[in-house]
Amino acid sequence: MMALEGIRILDASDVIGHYAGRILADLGADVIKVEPVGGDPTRRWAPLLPDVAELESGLQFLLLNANKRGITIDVTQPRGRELYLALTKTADVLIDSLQEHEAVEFGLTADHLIEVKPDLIHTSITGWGLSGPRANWAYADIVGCAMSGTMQLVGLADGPPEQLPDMQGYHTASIQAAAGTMGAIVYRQSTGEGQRVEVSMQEAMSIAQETAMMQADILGTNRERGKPQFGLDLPGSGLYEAADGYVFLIASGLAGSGFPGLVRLMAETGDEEDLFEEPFRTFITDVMGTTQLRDILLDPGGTSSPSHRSSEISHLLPHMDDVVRKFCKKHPKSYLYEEGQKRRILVGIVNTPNDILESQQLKERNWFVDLEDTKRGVTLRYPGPQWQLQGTPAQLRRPAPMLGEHNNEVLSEIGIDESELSELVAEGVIAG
């Protein structure tokens, strides 16, 4: 028995619901991929299988779709909007991004979806919600970043904002939308009643600045970008070149062994240069690894610790974080990585997607889970799931459709027997 066996959502999104309909199926829930006849835009989105026809090898269709039934219809057709509405009729949810305007033109408004089926939970995912002066303006991932505030905070402090990769915006939508269907699937199953969730992208970003909006509220500042703390930059903190790629480091506070412990890791392969002579040694023990750093840097002009001002150790910091820099610079990030966790010393690899299928971590977890596609002729290796659950895993169960792969054996599910599928398929209702 999986979570959501049972449970029947119509998946009529586009690219903005993907996920959400791959982690409800992922979870057991029979979810129907509903396609305009020509296919979803995605199907063509590069990256693509190789030898593969182009409709059937976008990769990011096949990673958001997997787990699906996949049929087609043209809502545009009398003919396929009551086909439509005969499948909302059996199904416990239905996901779709429409604006109001188009559910008007479409004939798929709340009202007419209410009237086929009284307790449906309708999970609408859009940019800006279906309310509000912006409801029916154009949106896309970026637009979303963008308005969320998300993209001022990212990129280096001289540079312009920058997008975050991979259609983070789309992605986290999706996600805000699977957690509120899951909790109106419990709602409706305590006490029947069917209810609207409604997704914004730009509502479900914000919440990804943490604490810039209330640092804006409360304090009257907008949150900069790349800046360094304090204003100046800390040896041992932020992103370092190693040999083979980078790591990020955070050894300049009061956590772990600190910028002592990097020091005296460094010492073991002799790259410790002079940081064991003074003024480094002195300064590294009494105000790296204190309180005294961050009197220091936050009252410059105090008389707290007044063997080292500020205005003095300015040029100590430089010199001490170009040496950590050639120590990083001549070692592999495993090296790094794992002797200075065993240092306590703050260290993370910046992992590339092959060092993320080559982690012993989730090799030991049996994360990457191999599915044959014979359909295309491959086998793919798909990221695992979202949550380990015990009682109820989530299971990788198909691929993703191919165009129309379910047509008949979804839409025999309503009662439409093969004289009239071939009369949808010649109207170009559905596709043949």
Second form
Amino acid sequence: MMALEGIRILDASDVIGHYAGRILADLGADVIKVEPVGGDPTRRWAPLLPDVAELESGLQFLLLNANKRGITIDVTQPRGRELYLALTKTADVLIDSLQEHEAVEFGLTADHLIEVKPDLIHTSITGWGLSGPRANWAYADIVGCAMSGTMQLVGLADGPPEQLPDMQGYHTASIQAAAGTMGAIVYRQSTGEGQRVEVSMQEAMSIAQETAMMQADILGTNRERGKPQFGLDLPGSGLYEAADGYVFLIASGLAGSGFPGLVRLMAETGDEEDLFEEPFRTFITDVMGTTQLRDILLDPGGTSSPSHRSSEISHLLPHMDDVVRKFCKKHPKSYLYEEGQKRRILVGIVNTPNDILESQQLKERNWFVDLEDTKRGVTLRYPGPQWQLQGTPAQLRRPAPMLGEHNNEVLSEIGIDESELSELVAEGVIAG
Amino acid sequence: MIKNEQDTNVETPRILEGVKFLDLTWFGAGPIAMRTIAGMGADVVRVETEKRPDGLRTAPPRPVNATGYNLSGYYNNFNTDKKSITIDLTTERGHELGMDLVQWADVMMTNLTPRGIRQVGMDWETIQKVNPGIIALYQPMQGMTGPHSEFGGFGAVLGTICGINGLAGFEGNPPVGVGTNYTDYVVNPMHAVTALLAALYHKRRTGEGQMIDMSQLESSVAALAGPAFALANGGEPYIREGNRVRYAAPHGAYRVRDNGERGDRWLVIACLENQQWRDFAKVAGHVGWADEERFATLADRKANENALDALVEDWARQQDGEGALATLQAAGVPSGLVLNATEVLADQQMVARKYFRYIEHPEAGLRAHDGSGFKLSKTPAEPQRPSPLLGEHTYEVATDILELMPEEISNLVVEQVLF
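Could you please show the structure of the form predicted in complex with the partner chain, as a counterpart to the form predicted on its own just displayed?
What follows is the whole complex; the chain from before opens it.
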């Protein structure tokens, strides 16, 4: 049994909401993707699956709409709108991304939807939310990154701010929407009542500013991009070039075996240079593995540690960092990652998409899943679930729908017969 | 800055009223998940120790000269509406009390590594014996099984492993990542919330609890899977091209005129449709651009993107950011300004929708908090109460939930089991 078996969801969202529908479909809900008659635009977005009709080849579409059935409806026509509302009546949840002006134009406002189906969970996912002076402004993924403050933090100090990769604005909005919708489903389970779940991409991403918002609030200053994460440049912390790529180290401070552990790893290959000698030896055991270093650096003239004043240690740190840099440059990234982690040093490896496909850990956990797509004549490899609910495991049950693939099936479920179906096709209300 | 009016009162229904959560998480991804759950009205009890406090309690940002465990904005933004009890679970008596809390709880969550979980004796087999119907979410970096399950790290380490560093930025630049422990703040905590609520839904239908094995690596890759999915299936390989995307052009951040207040000011523009490109050219005062053959279709604009971006960059340099944004938005062109945190706090849309919550904290004062990432019309999930002081509710939880007598509590404090 899957967790959301028996829940029926109409997913009429644009790309901003596709991942939300996918999450709920993976949990076992019957999710019906509703597209315009011409198809969702992302059906044609590159990257494309080779040797398949363009409309069926957009890989983002195929990824984000797997596990859903699919129908087409032109809601701008009166009959299309009727059909849409009739389907809404049969659904537990409706996900859309209509902005207020569109909802009014199509006669599909949030208030009207609740009138049609009083216990509906209506999940609205848009760039700015349904209220406020900017409710009707245009948006795109990068606009959410920018206006949530997250983009300001991404990039090099002397370069432009950078977007987050792979549509994180849209996905963040979807992730928040799925969580809110799941909350509403639980509430409906105990009370029978529906409600509106409303997501603004700008708000959804705001918490991803990390400490920037709190710093602005408490200290009145703004974090800048391209600076060490918390304003401190510590040896053994940050990005280091390996022989064949990059690793990321957090070897200063309390976590794991810290800098002493790193020096021991370096010593195994004779790369520790003079770090076992004084004054480094004492400094590394007494200060590097504690919070003292941070306190000293954050409060240079302070009294936090009389024996190790900032001025006295400032000449030690660059050399220590230099030794780490030389050590990393000498060894392959996988050596630094695996051997470092085995010794409880916090090391990350900068993985490429190919590294992720080849990851031993993901392979051992059978994470990637192959699924045959008979309509497109291919077998695709999909990423696995976000979590393993061991009592109610996720299943990849079907590939993303072909355009209008389930028109007949879904519409017959609400009592529309063959002749009416042909009429709807002839009138262009649904795709033929 | 004024304190928010309470938008809920005793009559306002909350989704998780009466549901009991044991919060054994720390740092970012776990606490934010539990904060969201607490915002939905659950009773969340957080176990901490003074011996090894949550690292965020002493992390910046804190007021100048701050000491102690209760003034970090980093911690205080992520632990609202919870109770804090300090128990040393590694002691025998502490572990017994921990098991009493397991018995009390409907749901337990931790983001320790499997090794850490064993150290505090909170593995699935142990807790299931005490509470067979419990839901337990384990959220270590790489899951509970597999050769890398014991690997440790914070969000910045995970960022490299899950691939975000390798995707962000420009080809040729070092993979510095996205400036934050990105997946800690929405991706992993909110995936966890969804999983927990789904398990709760299932339990209410069937009476069955379950174990959730949530690898933060898998959860993160799932939200960043486009490039790996394309590569696995014969799509065009991913290129690190900064602010460009395959599905739109022009698409990027363009520096605008220095208004004297803040030099580092950037306008983002995304023309996803040909019409948006034509509208952009028109309101930018260069209607001729849209007639140029080399920019006619998306494929043309992508093929000539350097030339296209050079034109847009030159145009943007002469614009006032706010003015240009208003003009583009009036024409329906997706656009925005790259705001810094101060500007986000004061942003008219955020303010109008009351996203940020101003909550009075007994030591930190009236401070801004992130609101809920979703607005629920009947059962608001906004944070209401400040994050707990370390051990603030030790006495209360020891008395009300653990049902200890005052003398016993004093003894346990002396024995350093409770703090």
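Numbering follows the first chain given and starts at 1. Because the structure is predicted, anything quoted here is derived from the model rather than measured. For the two forms, the rigid core is made up of the largest set of C-alpha atoms that agree within 1.5 Å on superposition.
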Superpose on the rigid core, then tell me if the C-alpha of residue 167 is displaced by 2 angstroms or more between the two forms. no
Could you tell me whether the Cα atom of residue 126 shifts by at least 2 Å between the two forms after core superposition? no
